[in-house]
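Next comes just one chain, in structure tokens: the form predicted on its own.
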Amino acid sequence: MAIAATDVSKDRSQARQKRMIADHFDKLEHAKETGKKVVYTFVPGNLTELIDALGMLPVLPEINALQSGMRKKSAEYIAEAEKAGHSEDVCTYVKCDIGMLKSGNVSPTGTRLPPPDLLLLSYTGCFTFMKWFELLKQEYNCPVVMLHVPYQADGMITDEMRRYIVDQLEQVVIPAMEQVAGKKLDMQELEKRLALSAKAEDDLVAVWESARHRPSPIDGYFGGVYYIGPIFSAFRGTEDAVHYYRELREEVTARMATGEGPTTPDGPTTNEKFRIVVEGPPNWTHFYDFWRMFSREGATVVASTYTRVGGLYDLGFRHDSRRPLETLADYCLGCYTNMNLPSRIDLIEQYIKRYDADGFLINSVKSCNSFSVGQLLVLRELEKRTGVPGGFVESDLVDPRYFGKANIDNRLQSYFQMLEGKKRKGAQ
């Protein structure tokens, strides 16, 4: 994902990420010529190392949808899907993807996407994902393989849950993938890729941890969505990802050493007034407007749940090459949205305390029940536990009709004024 046109200079890691993504989409566009098989899958619980080890290329439809939102293309795609009969209440990621398909399946980068050879559903905590792939199966008439992932109803991963997933991988998922790939899985290749994943995950955690410093050298939400781009999409388990995260860590460490804040759409942060934790996905159609509502007030996001949706590495999880299938099972089970509400509240409480936040904000998006369910309860419980004030705004993922710019701006200004008043009172 690349920052939109701006006068702000790009870091080396940003330029590297842009090249990586362009190269991946180029491979996808020429997949039929090169004989590469293509697997459509989703971010939470993705099995990227397994896909790569079998020599196939992943496509992540929700990443395409959010990038279409950032590039102001999602409104026309959603309209196209609604014309085809999809309700206004359907997830806008789904409608954006269906509309893009109906409009020629040209990716956000401008290259044409190949049809899938396999639809791989490896996270079942989102019912919409299942219905989404039912729709794509009708369009593409390709095989679907599903990995059923138990919900963490009791807030823990048990040996039985892990074994249940490993059995599915061994008996259903891997054989189906091998059939499409036309080759047997090389376990040594999978182990090699899992070891590369762990290296990149170490460096990403160091980047998240840097936000404990004052001022924070990163923005862990708006800036953070760029940091998670490679590891949440096609590059986990690759040398490219290892190089990217090492370079990013070095850049962040250098900023921390010189006391620099994160770079925003309007330039470097020079005055960190508020440290905020954010729950919920960003709005993508007005991403930079939303970001500026924070940055102009001196608010830096020091941690966010959205940037952990593809892996809670900062809680200690690492892909473990010594137990390849078990570690894939743990990864699928550990998705943020696969956690029950008490566990999510515990996590956000931990972020508020660990990153010494002045406040926390919930962006409740209309399209995503996996995220939005229970968020008012989360708000009240966190205020009770921490004494830190919470804010609440509502928007959507990629439907611009649900981003009320003036309304959200007014709410945020009031929220930051309240935080400022609280700080002044505390200083007296």
Contents of the next structure:
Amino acid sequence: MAIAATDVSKDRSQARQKRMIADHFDKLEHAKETGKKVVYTFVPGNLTELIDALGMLPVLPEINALQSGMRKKSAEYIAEAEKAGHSEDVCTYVKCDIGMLKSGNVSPTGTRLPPPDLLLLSYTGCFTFMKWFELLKQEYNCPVVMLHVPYQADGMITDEMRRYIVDQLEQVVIPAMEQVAGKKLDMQELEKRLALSAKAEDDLVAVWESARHRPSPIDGYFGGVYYIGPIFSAFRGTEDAVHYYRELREEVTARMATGEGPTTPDGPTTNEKFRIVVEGPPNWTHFYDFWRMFSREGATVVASTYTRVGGLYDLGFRHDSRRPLETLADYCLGCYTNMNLPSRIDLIEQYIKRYDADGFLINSVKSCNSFSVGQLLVLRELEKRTGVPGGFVESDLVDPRYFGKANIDNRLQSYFQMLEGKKRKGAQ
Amino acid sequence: MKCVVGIDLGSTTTKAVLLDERGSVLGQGITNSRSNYAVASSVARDEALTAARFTMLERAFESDQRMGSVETQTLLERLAACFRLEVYLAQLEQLGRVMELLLAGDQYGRHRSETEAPARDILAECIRDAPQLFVPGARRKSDFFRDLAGAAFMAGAERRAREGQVVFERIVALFDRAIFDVETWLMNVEFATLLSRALDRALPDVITDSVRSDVRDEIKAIVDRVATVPIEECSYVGTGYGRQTLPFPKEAVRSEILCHGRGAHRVFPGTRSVLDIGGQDTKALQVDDSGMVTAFQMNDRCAAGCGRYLGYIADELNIGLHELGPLALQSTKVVKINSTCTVFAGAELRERLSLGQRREDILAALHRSILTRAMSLIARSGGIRNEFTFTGGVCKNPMATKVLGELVAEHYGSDIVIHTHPDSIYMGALGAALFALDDLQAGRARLMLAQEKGIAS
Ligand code: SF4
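Structure of the form predicted together with its partner chain (previous: the form predicted on its own):
Below is the whole assembly, all chains and molecules, this chain first.
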């Protein structure tokens, strides 16, 4: 999510993020020489603090995939994977990752990615994740460790669920990680990182909250994917992340004071016309086109569920250094796609009201069942509850074949004009 | 006379609707979209302007006391037909001029002499036979110049080719090149001139000797006045597929989804749900009591279930699109088509025919298949609320409306009122015109850029 192409904004925080990412990929490229062990893992429920406390380096295949999408490499990678026999219906993140691996495993910054020493599956809510690592295991022949995360079927996290995860962490996951790392976990190191996580999380929540201001100084979806870069990937629990979020919060606060809107691909904006909540991941191959379809119409996204995939801090969750394993358990259990449909509807309803949105839009992506399931039901129910009109477009994560630019543009324009009509009518 | 204009630039046809300041429809026009959007808009708009003048004529006739003894409807009908004849003749003349020019060009060289005379003769025949096309009760397959002139010209060319007088391909190629120019040639012949010629033709048919001569003069005076009263176009809104390329500023462009909803609601004010099946897309929308769209869905990743599906099937069977519905209505046995993909359905059709299944039954199944898809789109947009309006090209297909009626009753109950309208092709342009009227009333009216640039006549 930390996007390499930073032409969008010349903010200091942005420059820092870019440096952080470049450093990280550098470290990865030299992992063999420096003796660092490499862990491949996924964004939802990631155990970054634990990985870092054991002195290992994470690689996040989903983020590589989305970066490949943005760099227009995904079509070629997907074709590569399909040539190797992967069906058209497989999640395109997976195919993009497999294709990238088969094409030399070059990272988004152009460095080479090392093979994994461990495949750490710390969130099992999406079945695809398991299949994905099965495939990677065949390629790399390294150990896989799996943390089974129960679904919040009843809309809550129970003590039993938490206990179940902590048991797995103590008995399976941490011992396996220790073995690969070649050292014992130092609890104090973990606690130190968890405390840093919470600090950054506080600032991130303040950034999300700024969208309540009019005009919103941030775009909580297109801009938001930049903001979640550090915290959902390799940097949570680091000093770097704390600095990044401090700086970001300052920049946002400054924009709020001057009445400036978010920075878009076409520069800073001031003309907020519509406030939108978005559900579903963005499309990465046409990210800027998609963004412009909003910014051109004066539409700012004030909140999105996608930017909560790696943690719902705005609902109050913080990593808690006083109960390290329980807090990691809560984190894994609490990610957005692990919530049942009623809770997801409640959450979006809350966003629509809290951020005083004019509308909400669902981008239903072909690849991702975790997100797409029940979206039409979500749409109807939200319209009923809030009276705010919902819009619906369909695309994909990183397969450019599923982004019909003219169609999506047409839907969006119609949708915004519909909102405009509603506003005019309300004003009369 | 002040008016507002809505233009719907569709993928196959371009429609224009003119409203007066009170929002009553003055006129509507339609033309092939071709590739030149600015020209298509202008042609459709010109047609709408002509229709508007006829509406004004009707109003003037009806409000004139002295017209009591005249059958005004007959007069208007005759006048309209004669006017169309005059336009057709003017276009034929233009066609002749363009052909001459083309023949004078280098590429005809030695073929010029053998092509020129027959072409001139055929054209003279077309002109001679033209009035028959417009006599009362005459059936024309289409009112598009290309179709009318094409049919007449081809008949002449074929006959001469059979008799060995011309090389058919050569003369047809000449026609094809020339017709394009004529279609894009905007009628800069004075409306008033054409109308007065038309009146001269029409009057003897309608006005018997028993009608007093002062009434005759009165008719002439009214026609003269209406033909020349300035029509001021005060506001435009454009919509449709080509709407980004319409010669309008961005502010004067409205999404076709909104326009269709508004138009359907205007024609049937009880409308709350709308299904529009056009050639290239299907839309399901919900509107509120003022005609504003509140929710919509369109087919997104796949074009199965659009009107083109039926077009493709008609091509496969080598029959006209309008014959599909009536044929399907003759079905006696229910068969099921599994494929919703247009191309695969074509393959399934062929296979079933080869297995000996009846064409009528397969066609009925194909109709059910496309409407079942539409039903799921409707469900996604929020279902059907009373009343329900069906628009778009496919609503003219009797089998489609029948199947839709059955499906609606099955899923939403039999008390849903379903509307279709013969002019439903104009719904988008009508909605656009209503938005233009809003703009005019709110003081943010926009004018067609082409008008300023002098593209439009
Ligand atoms: S299906 Fe969705 S949640 Fe699962 S791996 Fe693909 S993108 Fe991620």
